[in-house]
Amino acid sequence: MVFNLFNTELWSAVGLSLLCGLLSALLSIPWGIFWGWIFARKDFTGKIILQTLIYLPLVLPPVLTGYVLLMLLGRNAIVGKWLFDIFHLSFVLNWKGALLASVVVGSPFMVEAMRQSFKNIDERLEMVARGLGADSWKAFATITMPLARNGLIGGFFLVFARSIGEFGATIIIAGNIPNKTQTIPLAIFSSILNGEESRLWPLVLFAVIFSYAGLALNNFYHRQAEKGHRD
């Protein structure tokens, strides 16, 4: 068996998914940190219904959640079609619709992740921060964030791991397209049909590599997390 580590499409789709990782995680911090402070420290009717929708992704196939991707954000859909029309921006058979497919799957984990952060800071720390003069955005942010940091790291990683393994919704909204929409799941799942070994080790090497070097920086900062909560 000989492997073809010269080849552009496979590092095209090693680069995508790099890529795609990458900005999914980041763009993910911002809703994970909304989300995670919402349904830790706020009581509300219709609280479950709202938590089980942001979770969603997590249990619905990811055919389906491409599909319905798709529907909303295709060149003919009321969204899809306001979006190109006003800033030019497609999301069909695009990179930018393999970045979207892997932010929609995997930012439940980052909502989780800070979720469970926020559940398990004192919140008399931070009543004591507003008690010698700081608002609550100061406190927020000089109490509460630091004493969350490691889910966010943690969660940032698991993230990135669900990214390089996310096949379902991106070869619905983006395409298998090689040298353009084209990640690692894809490239293998083509390797396999046209029985392509020498393209197919590789990748196989590289998306195990990524995925288990995400979970496993997303255990060793959630046992630092929990380590810290104890303390």
Given for the second form:
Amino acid sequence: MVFNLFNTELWSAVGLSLLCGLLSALLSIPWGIFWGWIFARKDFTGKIILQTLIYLPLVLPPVLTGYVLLMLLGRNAIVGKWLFDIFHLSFVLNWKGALLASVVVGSPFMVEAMRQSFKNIDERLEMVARGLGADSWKAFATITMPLARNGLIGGFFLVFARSIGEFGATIIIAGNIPNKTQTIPLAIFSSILNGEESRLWPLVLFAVIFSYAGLALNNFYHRQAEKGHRD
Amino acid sequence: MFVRFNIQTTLNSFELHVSGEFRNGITGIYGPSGSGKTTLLKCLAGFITPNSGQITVNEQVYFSSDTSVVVPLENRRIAMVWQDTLLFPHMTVEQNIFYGRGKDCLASFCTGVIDILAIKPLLNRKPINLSGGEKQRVAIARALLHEPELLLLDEPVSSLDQASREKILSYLIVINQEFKIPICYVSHSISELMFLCHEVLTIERGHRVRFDNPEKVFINEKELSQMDEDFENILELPVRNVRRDERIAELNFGGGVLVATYHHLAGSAVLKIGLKAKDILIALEPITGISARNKIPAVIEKIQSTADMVMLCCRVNNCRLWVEVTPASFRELGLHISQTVYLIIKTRSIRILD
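What does the same protein look like in the form predicted in complex with the partner chain, given that the last one was the form predicted alone?
Every component of the complex follows; first up is the chain already shown.
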């Protein structure tokens, strides 16, 4: 088995995967906090329908998710055309499409991590803080968020790990263009198709290392969060 | 200081309709579980908005359904201490107690609170490293540093051991006298309420039953007969020794031993016992040649009397027992505060509640 580590396409795929992983995890934080808090703390008509919709990318075939994104954000689609005309922003066949695919597919993990974290925090702690003169924003920032910190960090690494494995939605919206939109899974796919073993195995190694590290860190912080709630 | 309220609210088909007034001093709220005691406190503190009524503190309206006034809880000068303390687990004791105050707390007031509650050595600790009694003292300090016009305490000592319980109760008396903050104290324990409170509000099924001084509320033939299973003295005492052949348990009590009989013993290290005030006899001298197994020296700490009975709060080191005598016995024995007496208790008078 020969490893070819001096391959620009390999490092481009690794770099783009890391970029998409980290950025998608960061971008999913506000989304996760918002919906996680709503689903943990509020009861309203239609909650199950809304919750299912937010979590849908977890179970939809990623290829379909990519197709839906393409239908919405393609140059000729209403939203895509508007975004391009106003902000000159396009997600098709570029790295931003790969990032968007990672955010859409990974963000439900962040929503669920935050929902669980908020659910495990005694709501009365916020009431106590408010009783001591804090407004609801201060109570949220000084009590709820610090106590949900481990859940948030765990969610961050879970979204990162999910992004490292993202394939279906990315290939539909961003395409599989070497040095431009090719992430690790797409590069692995191309290497298998073309029989490029010298490029395949380093990619497999990186994929396993990043995924394992992301998942292990998620488990670590998840355990810390549980321990914190038991204390 | 004057707190007046008349509130009506419905929560999950439970209706609370209570009115009352709290003046300077400690007002007790007594009632069975689910009677609405905690709901009343939550309404006063602003955690629950009542359906109708009015709450005023020193003539400032906190809630009025007539004029649609609802002062949000963060703007009310009412602090609440919960049974399970609810300290912020990610903060140190110092950060907890200054949470509501920041740096603008008057130094002498802060120092006073910290000194009275003896929490200076705890300031750098996290709540997880505190005992139950320490947590409760920190929770009270945190509430006091908010400089409330009314302090609400929801069964603050119910989960504590006897020694910590006694400590917290004595702190509360000092706090009330030192800082002149009206305290509203919820408890299931008649002895606590009689020891602590100037007035007691009793609630049943969400409605006010009585609002009077504790003597009139609790030392009343009719109520005592209704509360047959209520003991004026409920104590949790560590088991020193068990003599299974005689069905006798020896319990650590006030530095000595309290002997009780039992029918069934679960084998726990601490036993909860109930003892009625009228089942304790008083003697002025140590007595020998008597069948009662418990002869305990004590000091009279407090005397509360009505027309037909006198209640004596007797201290046995760090524990207290309420003893009931008739006014005639009280006069004939010449009982007075700080007098040393001997408490005579039959083993069978002590009921093991666990």
